[in-house]
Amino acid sequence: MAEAVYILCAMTSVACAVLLLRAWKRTESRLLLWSGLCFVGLAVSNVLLFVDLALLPPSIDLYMPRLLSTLAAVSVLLYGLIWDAT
């Protein structure tokens, strides 16, 4: 059950990224670039759940670049926020 979880977790990010960066395509709002790079991270992040929890064993551990991808995703659209901001 933990599994579809997280395969919805990450289908979900991916359709996110996907209509935000459509919508950006359309309209050239960095706003929508921003947070369509933030979901492209967030979707990696949720694959590498997926792979970490569920198909490999328990000695390898991908916790470090599961929190790397989430904090490289957060930071982006920070980044895009304050640089809008200003």
Second form
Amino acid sequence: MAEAVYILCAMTSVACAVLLLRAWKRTESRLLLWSGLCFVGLAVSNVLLFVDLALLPPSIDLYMPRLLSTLAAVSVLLYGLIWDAT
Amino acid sequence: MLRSMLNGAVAMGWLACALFFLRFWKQSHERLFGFFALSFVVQALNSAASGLIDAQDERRNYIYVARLVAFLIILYAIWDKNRGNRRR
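If the structure you just shared is the form predicted on its own, then what does the corresponding form predicted together with its partner chain look like?
First the chain shown before, then all remaining chains and molecules of the complex.
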């Protein structure tokens, strides 16, 4: 059950990234570009989540890389919102 | 300690993003922005909970369910927006 949630998190975040970046290519809206890049970071974090908790043994802990990729994703969106998209 | 701090930073970042989208929503009355704000608030609560709940706590799984809900809100928002465009 838990593994299904991890893989769904990964799949939905990848889908969000793809849809937002496709919408950006169509409309050239900068807000969509930053949102899409944010979701690329979240997709990385969630793929790592699945790899960490479902594939790798408990002795290997990817918590920090997951947390840092999420922080990077939020920072990218915040940078875009503050400097570019408003 | 470092983990809690970083989780707190992520939560704060999500809340700041949510406020930006809330402003866009108030200005444009575009539902897409409202859904984005809602999703980011869920993600902020999620990060705050991650920082507070112990790694061995069994309730941890619910955090990932909430995260999934946040992503599904975004997917619904994009679908809703595309549907609106097609109808117009």
